[in-house]
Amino acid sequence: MRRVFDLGHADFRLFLKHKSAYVWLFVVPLVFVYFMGFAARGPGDPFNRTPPVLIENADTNFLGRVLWEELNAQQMRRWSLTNREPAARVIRIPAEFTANALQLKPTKLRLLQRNDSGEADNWLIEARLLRALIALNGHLLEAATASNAPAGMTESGLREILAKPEPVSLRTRFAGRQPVPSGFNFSLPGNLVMYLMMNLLIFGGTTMAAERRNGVIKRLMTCPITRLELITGKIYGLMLLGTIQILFFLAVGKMLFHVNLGANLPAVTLTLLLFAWVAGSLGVLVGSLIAAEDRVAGICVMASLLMAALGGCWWPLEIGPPLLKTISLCLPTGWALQALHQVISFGSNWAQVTGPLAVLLGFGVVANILAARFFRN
């Protein structure tokens, strides 16, 4: 094992000279991450969702004012008059609302849908938009009972009601399937599986082919070393370069980015070092059968990039199709993402990751046997 830990850190030392490497190892990524942590930005907490909604409030009485609270209450989230386009649906309170409460009439609201929203949105918002009714009317109740007179109902009577502490709550969230990763909760863990995969099939697959050109290998082979030492080797010092990309991202994401990581951090760690171990195996194996560097680089590129984006690193697979999802079922990325957003987006402990864990080793065992098979000095 001497020699393995040997030439892995001598592979290692070699790698942090080339100032590039820097480049592609932390600059690039941690821009990617940042700005694809903003477009990916969802509205809120995932678990909870809160579509926009336009309130227009015609009603200048007190009763428009508690219903317009009661509706903020329900988590309803409000958008401007002067940016109206993004709401899911409109919410009119007439002018006559609070009269005809006082009078005992009664008064319709307005809700608008509109033709390019979501179904989803849609029936949340009239959930809410009937919770909040209930919650007037329950208040409008006891302070008509408190006082005996509907009509001599005053703000301040009704303020004093709505102060009181609510001798009930109720805590609810949605059940179903899982929400969608979004935020930097979905970049961090989409962009360092990503340029994990590429930047150990680029090293460990040039570094291969330009060792085999200029006779290093075959120099290695003279030592007593063997052949499954030096292939474990090249490995070891690929999963040392990935550890250090996947200290610093964790480090960044914890205290720059805020992602969920706290307990689950040691699952997130040995998936990320499970799936590094694959890409650098994947990286020798390809700087084992092609033996130009250039071509090496350019299929190591593309072959990153199709499984960034096949596995789910540049789009939450929960809103792609069905087909998507079982092609990202056949790459090492599209399993390191399932474990990755199981305990940082969805909070699942051990029992939910052992899957794909155990799936990633059986990649990363694939991977090393065929790189000893096609081994070449």
The other form holds:
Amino acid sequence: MRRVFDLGHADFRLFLKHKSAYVWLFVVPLVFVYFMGFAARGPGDPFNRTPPVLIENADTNFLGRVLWEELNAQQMRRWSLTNREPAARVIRIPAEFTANALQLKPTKLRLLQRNDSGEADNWLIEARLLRALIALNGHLLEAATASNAPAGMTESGLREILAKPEPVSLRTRFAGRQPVPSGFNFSLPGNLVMYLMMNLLIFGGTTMAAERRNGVIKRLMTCPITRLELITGKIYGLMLLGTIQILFFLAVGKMLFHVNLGANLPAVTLTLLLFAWVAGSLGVLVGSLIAAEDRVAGICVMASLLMAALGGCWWPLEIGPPLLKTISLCLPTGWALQALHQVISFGSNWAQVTGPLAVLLGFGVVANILAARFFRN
Amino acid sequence: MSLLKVQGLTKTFGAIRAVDSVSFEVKPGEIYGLLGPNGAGKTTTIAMISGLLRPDGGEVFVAGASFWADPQKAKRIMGVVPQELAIYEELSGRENLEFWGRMAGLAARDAKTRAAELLEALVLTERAQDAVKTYSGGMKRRVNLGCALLHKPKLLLLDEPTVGIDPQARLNILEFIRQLRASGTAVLYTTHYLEEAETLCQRIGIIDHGRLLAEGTLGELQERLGGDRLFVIEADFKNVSPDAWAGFRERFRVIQKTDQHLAVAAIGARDPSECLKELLGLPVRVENVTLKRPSLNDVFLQLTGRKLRE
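For comparison with the form predicted on its own, produce the structure of the form predicted together with the partner chain.
The complete assembly is shown below, putting the previous chain first.
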């Protein structure tokens, strides 16, 4: 066992002697996490999106203020008047809003749509505006009934009604399917899985091929070390490399991108370590099967990009055709991401990620057996 | 007792018999040279002795025990220096030595101590911290050699350890190997350099096309040619056959005959001047006669009909 550690540590030290290792382990993935997270960003959490809205309240009387509060209660993300740019829509409350309501005159609220705003966000804002208006009308009706005349309605009377507990409340949530992870919640696990696979495949494959070419593997086999110790040592070295990348990205994700890693950090870590084991074993396997280093590198890049794309690292599988989801079930990247999204974005507990973890374990065992079977000196 | 005993070792790759019933022994404190041209079967023989290849036939005994009965035990006794530079170029000389020491089974502290000793012995201490890729060819060869010595192996297998280095670096390595032999290490040394085999090895096995053609000390091998004298006659031998000269074959052994040269060795203990007189009296127009000590190349020539470097 001691030789396994010695081998792994030597390999790990060798990886870190290459300056390019730092670029591919840290710099490039970080850039991708940032840009993909930025491109796929969505405000709020995936359960409750809060698209930004600009509310222009020209009514200085109390009903304008109450409507404004109702809109707030509907989780509108209000934007300041001096910084209008990010707002997806503008809701304009006219100056005569209170006066008209008290005189039972209809008033038009203006809902202005920005041309470049997203369709989904616009629908969400409209729905929330409607809910706010229904709530306000309900409260007005109650207040009017209580005071017997709308004209006699006062702010204090209305607020008294507003302060009462709601007799009926409606709680809504996603049904049938999970919400789609977005922003850094999506880009961090996706890129970490992709670059773990890519780096461990490339480092594992090219190292094996190079050491076979220059006779190091043969020389190792003349030492009192078993074939199993040798393969395990090689995979252990790759896992150390993967662990460094995992720790770096979890720390950066938490501190720089403020990704909520969920309540079950051990499950996140275990998933990533299992995945690193799978990727490392596949790297050793590729290095055993293919002799030329440049071919190994090319094949590893192609394979890891393909597995990343089909496994859901580049875009959420939820927005793709069902076939994509089926394909992802054949790939370790798909199962790793499934487990990570479950734990990070959907707050799943251990029991809910047992399935994906068991499948990853299966991938690791098979990859290990194949790496041992096809190992060549 | 022999530290290494090879008996009828055979290996076939498809239709090619790379090693054919090779047998020899190496004793403690002995350097046994396996001399042969490229492709003769030297590396395949070493690969079978070190466990990299399973022989199709024959047996390897290390310190009296069959290698394949307990390969790990046998590997602990031996050190292997491959022909290629099988070291980590990105690591320093010290890091390489320590790593290979640990692979040989040494504890971290022992590996460190031994690495320092070997760096000193191999005159590498000054550059010990530098990456091996910055070393000269000779220095790399010394590191390559040192990596097999960390655990003080009783049996050392050296597969052409001086290939591609300058004469001075070669002399340094050969001197180091002599010191190892003096300390009781049994050394199997493969080479295609005649001078190395002649000056370094106590016993030499000549191998070609996978077969061990002859073995013995340098003197014994020279004796095969009829003692320590060889006559090389320069003349026009184009249409001449020594068989036509009455009794010639009984008195001289023909080592090589070309259109311009005839190399012969006298049979039995004969006076060289008499031999010379007889050769000058041959029915050909002799242009020059050289008397020389037979070399391993002459032995090889006699055994295979071609020079070692052809």
